[in-house]
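Given next, in structure tokens, is a single chain: the form predicted on its own.
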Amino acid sequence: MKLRENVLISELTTMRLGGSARFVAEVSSLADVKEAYEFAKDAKMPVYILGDGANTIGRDEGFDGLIILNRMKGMEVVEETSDDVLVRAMGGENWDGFVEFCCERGYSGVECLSAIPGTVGAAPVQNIGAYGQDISQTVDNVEAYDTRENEMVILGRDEMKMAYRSTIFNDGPDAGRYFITAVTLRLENDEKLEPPFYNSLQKYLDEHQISDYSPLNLREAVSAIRAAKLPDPAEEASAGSFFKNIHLSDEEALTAREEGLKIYDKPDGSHVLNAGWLIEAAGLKGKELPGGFHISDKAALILINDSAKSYKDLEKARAEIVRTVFDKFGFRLEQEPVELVAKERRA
């Protein structure tokens, strides 16, 4: 286990934004994960688990605990038959490699979720989604250490009660309870989808005139879209997405539909209004906000962070975008990344 003092959130997130850690600890192992939370229990403080920090917002105060950075490694192909195939990945894995592991070999299932950055491990926990597809609809299990019991367990879909950008990882009781090991998928063995895909895919495949919907050809179609719209955070400060879509009922649907909102339909027949969309509509997309931010130009879902260097700066920036939102349209926008504070559950 490799263990620093008194680490700069800033430099661990994305959004650059957060005061000290009083430790951070990088784990490679299942004996470094036990031994980084027997060295929180004996020093009574609070642990956090953070990924590559791509979706999280650091605040003023900082953490008086431990961070801990999985960087355990490994990607395997568990078992394979003509119709389906397991594969698996240890959490500290990127995301995105692990994608490009799975569609080079032809299988389907997570190729709309390519270029989403961050670990195997954070993925579960967030249910990532993206152009139709979640990882809920291919996560077979989570091999988690848990840390109320002290023990490696296997936790499967129905387990981890997966909703909208919410499972027991990140929500309710259990909530950085288990620090998860690896993840196995169940993913589809040399099939394709196939459209209507989420809007901005099926322009984009229409546009290049894509009618090859193989694995690898959708990766490289989503993640070409990505890139024109989503910032380098090497470059440009930021958290990715920064706000949830909203999810309505049919009857919500309709009358947004007559009052000329733009709702995407799920395959599961669910509706979705796109969060981006409403912040565009609102007139934001590029603007410059209150304490050093501006939504990106390319993409309005994205808050980019220019000069800011407190977490009552974002407060500023994100109150304007809600209440703008809100006061157009009727729509309370969530902030989809989490924030990185102590729990009341102690190690």
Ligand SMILES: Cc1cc2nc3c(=O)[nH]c(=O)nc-3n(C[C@H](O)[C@H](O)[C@H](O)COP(=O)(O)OP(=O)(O)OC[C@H]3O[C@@H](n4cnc5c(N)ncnc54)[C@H](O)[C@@H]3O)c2cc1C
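Because the structure is predicted, anything quoted here is derived from the model rather than measured. Between two forms, the rigid core is the largest collection of C-alphas that superpose within 1.5 Å. Numbering follows the first chain given and starts at 1. What changes on going to the form predicted in complex with the ligand:
In a rigid-core overlay of the protein, His271 has its C-alpha displaced by at least 2 Å between these two forms. In this overlay on the rigid core, Lys262 has a C-alpha that sits 2 Å or more away from its partner position between these two forms.
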Second form
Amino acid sequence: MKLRENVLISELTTMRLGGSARFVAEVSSLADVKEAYEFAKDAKMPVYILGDGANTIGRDEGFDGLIILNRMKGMEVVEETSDDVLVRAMGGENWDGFVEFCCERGYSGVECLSAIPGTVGAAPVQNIGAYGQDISQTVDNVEAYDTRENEMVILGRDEMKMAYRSTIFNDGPDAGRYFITAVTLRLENDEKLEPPFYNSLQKYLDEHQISDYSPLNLREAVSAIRAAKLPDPAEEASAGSFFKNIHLSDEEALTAREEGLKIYDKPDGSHVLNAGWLIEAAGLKGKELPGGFHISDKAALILINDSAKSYKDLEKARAEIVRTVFDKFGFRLEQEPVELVAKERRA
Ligand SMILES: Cc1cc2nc3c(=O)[nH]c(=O)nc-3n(C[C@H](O)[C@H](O)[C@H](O)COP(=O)(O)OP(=O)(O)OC[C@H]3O[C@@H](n4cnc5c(N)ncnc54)[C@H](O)[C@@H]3O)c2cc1C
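With the form predicted on its own already on screen, would you show the form predicted in complex with the ligand?
Starting with the chain above, the whole complex follows.
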């Protein structure tokens, strides 16, 4: 385990905000993970698990505890039949590298999740999703260190209670309890997704006359669409989609439609009001905001940090967006990225 003291959280997160963490441990083995938790227990410090910080916002007060950075590496095909395949990656692997590993072998099920920043271990935490896919559709199990019972566990898909941006890992009494060491996906072997695809993906495929929907072709299409409209975390500071989409009941969706709002009906029958659409319709796309932020002119859900150094600046920008959307449409937007605060109090 590699231990550092007084590390700026702004350097560990893609929104580039946040004061000092008292300790940061990089772990690359299960022994390291256990050692890190022992260290925190002895020092009576809270722990926060971090991957690449692409969905995490640091606060000005920093973190008076131990941040554990997952750096566990390795990817493998566990089992393959003519129908499906189990693929496993360690939690510290780069998520997009894992998607590439799967697509290159012709395995289908995560191609639309290409180019999402972050680690494999974080991917199930908020049930990452894009272009009609989310990881709940393909995750078979996760291996995790249960920090309450001090033992390794394997959690199956049903135990994770995966919903839109919500799972047992980030919501409810078990949030922060499990350190995910590995993720296993069950993917289709030799199967291709079938159209129609998510609107912007379908448009791209049509424009580029792509009719072979191989995992690799779809991966390339998704990556190209994303590269054209989403900021590269290495160049522009953001945490991806800053607000969650809003899920409506049948009745709410009917009323919203009558009021001219654009609602997307999902194949499972639920209704979604796109937060990016609301922000754009409120006239905020591409706008400068107080505090040193602006909303991307390519994707209205992306809040970009141009010069802010303080969480207080973020509060100003966020308040402006939430107020403007609420005044115009009566919907209160909810932040998607999590904030780096102690999730679980340790004895
Ligand atoms: C430009 C950009 C585009 C994005 N696009 C998308 C998108 O299309 N779809 C989408 O869903 N998200 C998107 N995101 C958000 C982000 O990429 C995902 O949430 C990703 O899974 C975060 O990975 P990370 O390693 O950076 O997580 P972190 O931010 O480090 O952690 C996120 C959460 O997971 C927990 N966690 C991390 N690792 C573990 C672990 N090993 N065990 C247990 N808990 C853990 C943390 O405690 C924290 O609560 C985007 C972000 C950016 C910056």
